[in-house]
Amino acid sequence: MKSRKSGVSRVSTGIASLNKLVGGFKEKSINLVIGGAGSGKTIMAMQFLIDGIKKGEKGVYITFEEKKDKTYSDMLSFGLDLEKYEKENKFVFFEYTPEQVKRIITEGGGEIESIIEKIKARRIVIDSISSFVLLYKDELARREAALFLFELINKWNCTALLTAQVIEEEKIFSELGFEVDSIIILYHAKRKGIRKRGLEILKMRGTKIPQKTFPFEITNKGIVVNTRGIFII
């Protein structure tokens, strides 16, 4: 179910080509994926969750921006039947406002914690953390809220993947960068009228990371990283 790399227990990212580069996420770690609109953050997050379900690790998806029906429909084009997994009690979709999550965190986990305990979830996605962090007026309050959220995730014994909008990259780095276990950046740049995608592993604790950015594609099976290529804008 889990692989090992350098003596550290690992959880698959859900992307075989990315696993080849880093061996997967550290078990029970908190991982941040940053990218702009259309860069592939949600697809990556769903691949991570569905990979876990296929390995017997139930998942929870919390979103502030995506609608359930649209998300389920979009993911079917990648062969990911979320409705099926939901009916089998292997997957739970939460559609919240940032204010609702703020209240849940204040209450110490609330409904989310109850569901995680009920289904014994082992993977969790929050898409995207940007909306939640920006609820707080100053940097100290944002950092404290994020730390409290991370403490809850750690208490739930889940491996977590959080997404963030690239427009808030500087804020995210300064307030969350030192707290998360890994940071992956997804690029979606245009050159001469053509969009190209790239993936950079900026940080991953306890892991020797590649010092280059790789091109990737979004296929009908999800994200595929070209581990031999170099992303050039």
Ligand SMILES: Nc1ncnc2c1ncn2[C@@H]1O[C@H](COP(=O)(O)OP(=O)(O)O)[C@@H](O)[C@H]1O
Given for the second form:
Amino acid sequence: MKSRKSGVSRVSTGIASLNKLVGGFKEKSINLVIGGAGSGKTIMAMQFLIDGIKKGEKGVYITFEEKKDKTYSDMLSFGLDLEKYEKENKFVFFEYTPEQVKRIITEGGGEIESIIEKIKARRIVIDSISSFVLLYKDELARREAALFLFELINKWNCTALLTAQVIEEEKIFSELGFEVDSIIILYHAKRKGIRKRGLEILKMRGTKIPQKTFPFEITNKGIVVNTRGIFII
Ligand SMILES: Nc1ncnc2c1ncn2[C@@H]1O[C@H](COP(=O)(O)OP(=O)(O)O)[C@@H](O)[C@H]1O
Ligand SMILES: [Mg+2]
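The form predicted together with the ligand is what I want next, because the block you gave corresponds to the form predicted on its own; please supply it.
Expanding to the full complex; the earlier chain stays at the top.
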């Protein structure tokens, strides 16, 4: 359910332990999840969408990188049946090229907007935004495109989760970091031959955020953050 913290409505992130730390995402906010390959971005994004569906908030997932069949079977291992929700018109999976999204955005929403309005979606994921941002050559153009996209998301009354690959971390920070409402970093770092996962809340507007980076695990129920631990590598 929606909860109130710091005077604004919050929506569940889909991860109980993360909700405990920050109270959830702000309703209608734009949230950026940054991490390398295999860090858990897609799992987090899907947990966010399915959580919404279970609470009556329909979801739209837009991807440039993930394949539908593969994603559906991967998510089944967490007990998330995307096919079922798709058949019930509660969930839509869009596989686009970055160029297609660029065109749709230039058109002011196009096909994406029609579907969002048709099913009355309240949550949207773009996984990942990196390749889209890189379509634009200079920083100003990237920033403008991102702002335009964010304005569309606001118009659609959706709470958004955008993922970004870490390779362009510096660029993503300078181009998107100031515009989004929150930034979460997923680490998957190796020390002495062992990789560990960590989650850091780098920014969340209007929210007191923890100073610590937390260890987390991917279990058969999805992401579980150890809110008592500290991620040290
Ligand atoms: N059922 C599962 N149990 C535990 N770990 C899993 C499970 N399914 C996937 N994973 C882990 O999650 C990782 C992929 O997460 P994913 O969200 O796809 O990463 P990203 O989107 O950041 O590339 C895999 O590399 C694997 O280690
Ligand atoms: Mg992914």
